[in-house]
Structure formats: C-alpha cells, structure tokens
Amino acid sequence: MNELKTTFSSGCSSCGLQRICFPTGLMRTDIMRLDSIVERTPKVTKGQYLYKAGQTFETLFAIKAGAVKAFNITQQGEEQILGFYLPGDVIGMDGLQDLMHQCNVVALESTTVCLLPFDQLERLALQIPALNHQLLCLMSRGLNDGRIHSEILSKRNADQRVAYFVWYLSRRFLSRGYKHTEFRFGVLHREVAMFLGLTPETFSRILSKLMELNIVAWRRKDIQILDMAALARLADEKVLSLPDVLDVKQA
C-alpha cells in the first residue's frame, strides 16, 4: 500500500484522511473537540482482532493505516467475507442497533486505528450538527457497501465481478489521494474470490485473460491497472475524469 500522507501520531485535525473519515462541513474548532475524544492505539497486528460477533459495541474504528475485513462463520462452519475496509474507512456501525457487533472484524496486515467511543461522539453530535449529519453519511455508507456487494453477486458474471471489484477497489484509492492504477492491497486472492462468490480456480482463470489481454495485472499483493478505459468497460461502467472520482463520497 502507498505511504501514508500523515503520521500516526497527528491528530484529526492535521490529518490528510480527515476529508474521508469525516469529509465536509466541520469547522476546524469541531475538529479538535472531535480529535479530543479520539483514542490513538498502537498497531494491530496482522490476524489481530479489532471486534467479534457479540461483542458490546461501544466503539467506532477509523482505520488509519492497513487493511481489514469484516466477515462471518456460518452455520456451516465457513466464513462469509462481508468487506476489505481501507485508510479513510470507519468501521463499528454494524453494532449500533443491537448495542452488539453483528460480525468480525479482523486486520490482514500492520493497522493501525483510532478509536471513537460512540456515548462521547453521540454527545459531541447533538452540540454539532454538521458532526450529526456524518454520522449520518457513515450509516449510508454502510447500506451502499451492502447494495454493492449484492450488486455484483446478483447482475455481474463472473468476469465483469472481478473487473468491477478492481475497478471500484481503484476509486477507492483515488479518492484518499493515492496512486489508482498501480497499488498493494493486502488482501490474498482466495479471500477476494470468496467476496465475489468465486472459487479459486474461477478467479485465477479471470486473472490470467486480463493479463493476457494487457488489462490488469495482479501478482500476489500488488495491482497494475493496465488499461482502465477497457476495464471499465468490462466492469459495465463509464470511465470516470479524476473531478468526478474526488466528487465521489467512498462508500
């Protein structure tokens, strides 16, 4: 993954990830009572816990550096990928209604997080409106991961699912400020043919035509987009101009 614009020891208001943790409309003097609550933690490491299933939600996790992702064991005994959760993302809100986290959320590399104890931020939210409408926008972000998700189980074939998560996956980094057509992201390909309702040998298969056809290159962690217009065309969406993708608020 690229470098961080920040360091971890700076506070929301410095940060260079402050436009997507909480994006517009904060004024500064609301950004330092948000960054007085907020609880820096050391690194997670790779295969730690940040929350289970069942656990008390208290806390929301605003991801500042690594990669999560949030899945479930079923009555089957395997595991459901729900999502890979990036800097810039906040993670937690599955606990809100119940007061109990309704999956787990695991780190696949060094992470680290802030944490945002929810009794204190819902205090802060009710003294400042424009903190109460993020939170807002957090809750719809959440809805819209899911919408995506089905999305690509249900109107994609198995070529333009592993196209779209590439494409999508290289909005996501644009919209932080990273490079978007060449990346690491942590994440092994198994797991990411689970997420698509792939198996294994399907998803490999999809990966070598792209690199055959000077696409997409994908080698272990590391991610080259070679030919954006063609991916997007095979993910059944428009090429967006670089205005448009910084317009659009990660979801």
Second form
Protein chains: 2
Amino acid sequence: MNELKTTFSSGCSSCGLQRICFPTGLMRTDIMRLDSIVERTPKVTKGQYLYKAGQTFETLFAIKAGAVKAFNITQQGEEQILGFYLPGDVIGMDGLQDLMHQCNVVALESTTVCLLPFDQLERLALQIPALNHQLLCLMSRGLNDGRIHSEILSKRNADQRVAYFVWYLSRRFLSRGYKHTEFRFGVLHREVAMFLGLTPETFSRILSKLMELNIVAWRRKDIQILDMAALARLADEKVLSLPDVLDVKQA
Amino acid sequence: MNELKTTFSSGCSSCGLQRICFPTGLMRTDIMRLDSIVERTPKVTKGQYLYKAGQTFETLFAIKAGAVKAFNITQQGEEQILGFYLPGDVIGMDGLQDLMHQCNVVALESTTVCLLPFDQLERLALQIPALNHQLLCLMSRGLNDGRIHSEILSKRNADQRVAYFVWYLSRRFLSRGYKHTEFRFGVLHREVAMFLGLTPETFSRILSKLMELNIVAWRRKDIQILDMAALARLADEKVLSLPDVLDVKQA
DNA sequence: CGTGAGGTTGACTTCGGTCAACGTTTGTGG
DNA sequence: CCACAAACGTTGACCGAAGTCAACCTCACG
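Now show me the form predicted together with the DNA, since the one above was the form predicted alone.
Full assembly next; the chain just shown is listed first.
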C-alpha cells in the first residue's frame, strides 16, 4: 500500500517525546542533542504505514498527533490488533530483537510522527544516562502493557473487556491532558473488537447495553462516558455485571 | 511465603547469562566486568519466590538451572500465569517502569539463578555498548513474547493452544541444546492451562486426544512428542483440526 | 496404607461466535 | 448536489466450544 514517504525536516523538541524527555527530566542541553537526531515527517495520512512486519528496523517513532494501530495478520489472514497508540507514545521497539519489525503500524487518521533513528539514539543514550534509562523504562512499560492485554484476553468476559477498554481509553486521554469524559477516537468498532478478542457483533451488542444503561455513549467516533463509576466497576469486576437490558426493562 | 534468602557468593560467567553475553559476543574483558557485578544465589527451592508484585525492583534474575513461573493474582483471586522461564532466560524487567515489580515469580523446582543488580548493570552497560544493546534486545524479545501470547489467547482455539504450547516448549528445549522430543517440565497441568487461558478440565481433555492420536504423550511431568509434524500442523492451523477421538474410532 | 492434591471423565450450561438480514453512514462520480 | 454503492454497524436466531459442576481415579508421600 502507501508507504511512508520520509521527506524529512528536522527539529522537534516538543514533538512527541514526552515519554522520553519528561519522566526523569533530561537536561536542557541533552534535549537539544536528542532534538538534533530527531527527524520529523510532514504528515502521515490515514491508511499510511509507519512500518510493516518484515521491514528492516531502523527507527523508533514518537507520535506527535493523531493515532495509529499496531497489528499482525495471522496465518489465516485474520487481523490481530496489538494496540492503539496516541500522542506521546513511542513505538517500533518490536523490531530490535531481530532488526526486523514484527508487526504493522498504520495511521488511523492524519498523524504526525517523529522519527528517532535507532543507531543514533542508542549512541546518544550511551552518553546520556537518563536517556538510556528512559529507553529502558519505555520498554518496560511495553512489557507491562502486554501483560495487561493478556490478562484482559484470558480472564475477562466480553462485558468487562469493553468496559475496561473505554475506561482505559479515558485514562489515556486524561493523562495526556485531554477531556476524558468526552473524546474522539477514530477507530472502527471492528478494530476495537479484534483488539479485545471479540467479534464486531458482540462488541456492538455490549455497546448497546452500555448505552441503554446510560453508562457510555459511543456513536461512530465520538465517545462519551456518562457514568464513570459504573464503568470502572464493570471493568474490574468478575461476574458478568451487565444485566441483559431486557431484564432491566422487565424489572 | 518463603522469601528468597540472598546468601551471595559472587562469580558466575557461564551462569545464566547466555542471553546477555552470547548473541553479540561481548569481549572477554567485558564479560569479566559483567561477571564482577553478578551475584549468585546458592539455590532456590521449589515454591520460593524470586520476587513478588509490589516489591521494590532492584535486580534482574538470570536463570541458570531449573524453571520458574511468572504470574499475577487478579482482583478476583484467580491466578493468571504470564510465562514459564528456563535456563538462559532473564527476568525482572517488568519492575523497571515503576521501580516496583508488577508480577510474582516463583520457582517450580529446585532452581539456580544469578542476580544482576540493576543499577550496577545499567552503569556498566553505559560503558559497554554491546551490553547495553543486549539489554535492549532482551526487552524487545519480551515485548514480542507478549505479542505472541496475546495472539494465542485471542486467535486460537483450545486444541491449537495446547498443540502450540507443546511445540513451543519443544523448541525452547531444542534451542538450549536439550533433547526436544522427550523432556521433563515440572509444572502442573493447571498452570499450563491457566497460561493458555483454559481450564484444567479442557486442558486434560485435549491432552487425552493428543495421546489417543499418538501425537504427544504427557504424563505427569514427562513429555514426549511422538509426531512433531502433526503437532506443528495443529499448532499453526486455523480450523479445529483435532477430530473428537470418538469420531476417529467411528471412522 | 491412608490421605489429599492433582488429574480425568461425563453431563450439562452458557457465553460468545456465526450467519443472515437489515439499517445507516460515507464518499464518489455523474 | 443528489444518487447510489460500499463499508460499517446493529439486531436476531441459532449453534457450538469451552466452562462448570460433580464424581471418580491415581499417584506421591508421610
């Protein structure tokens, strides 16, 4: 499909590097040095790939604006969604192990990213201990995200998965300083369903229940959380907590 | 429960550090320096913890001999198995993100590990680029393992999961130079089932089928692979490929 | 030899998948 | 700017894979 054309224009300190710069607070001079190796791409349009499985690993990608999804195609041609990434996230580390990317990443909407050429980043990190530490932390976070995803898939029922996803999404928007009770998330229901190990039909049914119960309103790309407490309760609790809406009406 | 008593005795270059030393081949002097920060524990007995969720993150653990499992307890008190680790594996990176371990790791049998105090390792890695690179690769591998686990959980049916697990286990033994068609794996069926997102009953039923079909013999802790080709086929293929044994008899 | 944890097997239930029909939105070209 | 097509989403009826519950077996170990 449409590959990412890398028409570079450099410089982008406030770019998408929150995750790398802020947590431990690099020195201003360090940030400038980091800045100097960063390559900004003009814009990635919806449907463009940041990378594909099998491609040589060369750079990490820091997302500045927009959203992307990471996915794999299974041997049977099914799409397995691995995650959605928002501004501030850094991706691409999957490729380091074999110097070859292990999954595909595609823009869900118009997206801006910064390229972090890995060999340069690695060399710089050796000179800036805090930067190196941040890199390691970033990967540790990735490990833990995977752990949580596995937990969702192996221990929660469909209701809880959907509730958890909405709740988690809200948290992510919150942590980035966006409104967290009402936001836009430009991803197909099908994709969220796949991410959660569900079918689109099941996902749709559960969204309907959540809307009927006035907990969440998710129409097309617009998501509203009407009852955060109920949502959090659903996301965490074991037994299928969502009554069939039919039952609610009967009661 | 029984915590790991760290009665240190240092020195252990050939210890459990294959994953750190060998892939890129550190210099002999570098290995000696790495060696100097490694702390070997005398022995961890079955049931002892390497670490628990919530504990302060201080060291990585390289497994020299034996086997451990990583797991979490969900809010509902269920055990979620995250993985099994064998000699050569290095674990503990989950704790880096918050300087606090995110899961529990317990010995499945008598196990020998090396402690790699992380602050020292990190400092050393800054001086030995190849070591730093290995650390990053190690984490990349962890990310990819998580990805595969998610794929198992979200895309494969019970038959495929079990087949995949046996096949994968065999590969791991092979890659460590052990016999890979006949080996011992001291883990409860219950634990493997949980790892695969199944119940012990389902796991048992599928093992019975695999034994009836003369593909795998897994009694107690002893595993034999009788038909590797069939196993690999099962592990990879989409549709439920295992006929009910009853059907086989009827045919 | 008895006990208890682990494993197996069967009968039954159920959650979520499948299939199919029908809405609804989006986007494109006449 | 409208019309139409195609992709996306929703809903219902049905089905089946795996979970649950319960009984029983067996093996390791004191």
